[in-house]
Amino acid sequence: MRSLRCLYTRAHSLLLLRSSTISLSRFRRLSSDSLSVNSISDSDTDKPKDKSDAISSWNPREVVMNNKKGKSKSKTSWVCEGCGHSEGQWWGSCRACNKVGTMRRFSQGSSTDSATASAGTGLSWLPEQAAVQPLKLSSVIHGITQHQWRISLPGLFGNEVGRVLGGGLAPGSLILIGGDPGIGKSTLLLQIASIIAEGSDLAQPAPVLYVSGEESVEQIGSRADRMKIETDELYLFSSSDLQDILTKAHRLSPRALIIDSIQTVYLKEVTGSAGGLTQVKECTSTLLRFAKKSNVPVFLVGHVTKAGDIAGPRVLEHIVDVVLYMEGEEHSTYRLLRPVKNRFGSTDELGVFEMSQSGLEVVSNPSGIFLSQQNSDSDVLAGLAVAVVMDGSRSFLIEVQALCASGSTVSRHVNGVQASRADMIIAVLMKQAGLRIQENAIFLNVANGMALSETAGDLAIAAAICSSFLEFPIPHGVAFIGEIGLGGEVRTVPRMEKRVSTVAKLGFTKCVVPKSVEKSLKALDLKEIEIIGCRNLKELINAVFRG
């Protein structure tokens, strides 16, 4: 056994020996291999080298290290598209606002070629700021003219988009417009467009350009000649390079830029495909710098995800100057226009159209707009009441509807109200108003499919389940404006004389309100309406369902 173990180990030893044998001399000859090309390449240093010599003349650390001069590593983050927060790994839901499954992967290239690809692209031509020092205010201010603070857009179509602006459109603004597909964010633009083109009576007629990277030139030209836009400065242009977009603004000196959309456009030197998250900042980055060094205003469509957020990080939302919704349901023709984030202006407008087949119409009277038609003294039209909510600044009449229904399988179902909302107010009816309606099964709905979020509909919701179950119609011309709380009290709510106004305007007879506002508004002189005021739910059934 010992002379077996013995044989064992001096094989096994002359086996490592020629093992490091073979690599010694596989390393000597690629020693000398370098050495060799490192005298020919020094050699020819002053020789003119050709094609040839340059791809013989290659340095072998830079293909093995991958160490190109100038550029380095990519750098990953992920970033959530809730709210924009960012981390160094992926995690499963963020960290900040703790929602799951928003972390989205964020490649960014190195810091030179982003820095060169950010800072050069397309605005070469822009006039650099060479010495930028502080400025008074009185100095910025002094001089200048609300013509120079703000691009007035005239006709009734321009007042109402100038006023979810804030008082018009500013120069070198950038303008962020989302929406679900269809809803007419295309229609919206290319109105603006021709608007800001035909000028006004402070301004001439100026070229606008509209480019699109998802239509063509003939397909614009078509949608606008069906809008009978017919204006002469109004330049169409069908491009995705962002670059090319930008030379032709410089050369045509637009009043306005419209890109539609930002998911389409793309820089060449930045990595990843048009509508990925690097490139939708790049881009967006890009025609920031160009509005502010330009102070042409841009606006820029964004496309929205099922969630119904737009598109791309968080982060394309702080970097605008403006963030406007376009709202409406899928089977009506209204669309509202709702400002997100204004730098410029409240963010509690609300522009209100209508899509008709020559463009989207402003609607003269809004606030009556989601009312069906009543008819007075008819037995079927128990059950329906009109609350009076707000929206930004806008005051909105809507219908709410219910139906107490006895002997039904299903206990209660709710459309357009929250469901904790209506329980609470159903609850209280039953302890605190005395209403016995535990065996019926209570139908809730909000006309034209509207959403009642605002706790000052409670009172209307109160009614119209009161006239269901009293099988009483409330009068034509009565509106209610109220919260309600858990014990059967009717509290204030905000705006009681905006919303009281537009009641009076709307040709109603009667509105109830909390007792504690009442004395307020019947100083208002409101002649043509007549407050009545309620402190609790028993007061209401005595003042409107009494005999």
The other form holds:
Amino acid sequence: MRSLRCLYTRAHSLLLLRSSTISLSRFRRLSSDSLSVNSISDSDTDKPKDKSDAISSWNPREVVMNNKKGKSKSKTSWVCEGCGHSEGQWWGSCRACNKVGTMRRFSQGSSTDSATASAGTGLSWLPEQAAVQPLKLSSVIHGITQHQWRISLPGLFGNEVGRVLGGGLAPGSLILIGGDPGIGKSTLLLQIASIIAEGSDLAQPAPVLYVSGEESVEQIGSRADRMKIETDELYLFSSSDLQDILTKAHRLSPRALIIDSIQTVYLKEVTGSAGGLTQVKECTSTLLRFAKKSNVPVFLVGHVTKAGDIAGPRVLEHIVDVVLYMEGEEHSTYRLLRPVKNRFGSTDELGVFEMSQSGLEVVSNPSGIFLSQQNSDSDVLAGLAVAVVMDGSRSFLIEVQALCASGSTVSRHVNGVQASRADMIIAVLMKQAGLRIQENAIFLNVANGMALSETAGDLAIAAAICSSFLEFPIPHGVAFIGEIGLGGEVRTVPRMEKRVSTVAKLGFTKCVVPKSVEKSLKALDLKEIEIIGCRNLKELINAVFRG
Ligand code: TYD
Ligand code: MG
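Give me the form predicted together with thymidine-5'-diphosphate now, not the form predicted alone.
So here's everything in the complex, that chain up top.
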């Protein structure tokens, strides 16, 4: 870890040496002419573009707060690295989320500046003129349709990203994309940058500025080359100095700005090194002001560290408009893009992509990614059932496998399921549903090494055991959500609607749920999915394993 940090610091200081914006086409030209890439003059980026009024009306110095003024003493607060809760004094545990040892010291410059800084995170991007008056809703939204207001992202890939964002890209929005290292954040943003730059039927091509504090322009250029990105309007810039980045952005007047990553940029006026809590918070606030003043959407990459680094995206989630998480299993090529916060749309959306040789591709049939481990014989393979579980505000589908075998020396073995829970479900199946599984050894497994820790998976476990015991395969596209009680009754679990809509979005055709919520779920009018309500295990067996 330490050696990685060293390498990173060296790479970082090397990157600081060069700071130049360069368009992708120019990068190609220069690389073919000579191997050295020279910085382009300011006049090069100054070429007349159809600059919007909004972008030319703000001053890059305005959005960067000036901490040099005033000499009053600095203010220290304690911020929870888990939830971002702040306290005036140190506590052993966070009083908001109750986590122990998560409070970290946070110095906020001088008291006068902290007022500026906190204003920055909140209101300072708003117009200051006293002349601005409150407006009636009807006059604000008059003539603006959702479709016209958003920047459309064309193509299959653009549609998928646009859907996750809530129907296109909102001008002036600040979007944070988090995810594990190597999951594909830079790849995703380079692709987004290229489609925004290329424009659509409705919009002419326009410049997009992709700034990386982690890679050189040559590295980004060669990646773009591999991904066959050929737009003329994509500008690459390798820098960590946020003020410099915003000055360049002002000259270029881009349609969108991408910062990869927020942990590598810094403001000279702010204390602490890049990636520290103070820097990350102030840089994000500055970018928020930039986005709101210029109306340019800004994408930020935020790293998620296993140790829960204080500068992680959790702190930023309060500031930004949209938080997207990119997820994927270690050995899988599938990537899920999930909004966990969206001021402009629903957080129930889910983007599904596959990492290929030439970047991310949209998966046309997302339900296939969970069934991909199954071969085409899976229709005759008994003992498989799909459960829907939540992880924080995120829902995902996992596959429960059961095997009932007679004559085995092992009586029971579970993997990925709590043993006591499995014992209970098996006992209830025997007693309340009359399933004669006493003579059988029962093996339970959750596919892909995942763990099923929620009671919402009970129904899927019971269905998998029944399927294996009765040697009756559960057809494709059926998911199970529900808790099982000792009386064999099927109980409801929290966030049923979110779970069912995820199932529907992933292309499933049937969802077995507790009877008590059947009506309300049918009222959601999720046309593509049939909701089957069950009061108890007997009804489950009748509904799924008959006919
Ligand atoms: P990257 O976008 O650099 O990840 P992050 O920015 O989240 O750290 O993606 C890195 C991984 O993606 C790397 O392991 C290689 C893989 N990859 C492909 O498989 N195909 C491609 O076309 C690209 C660009 C990357
Ligand atoms: Mg990256």
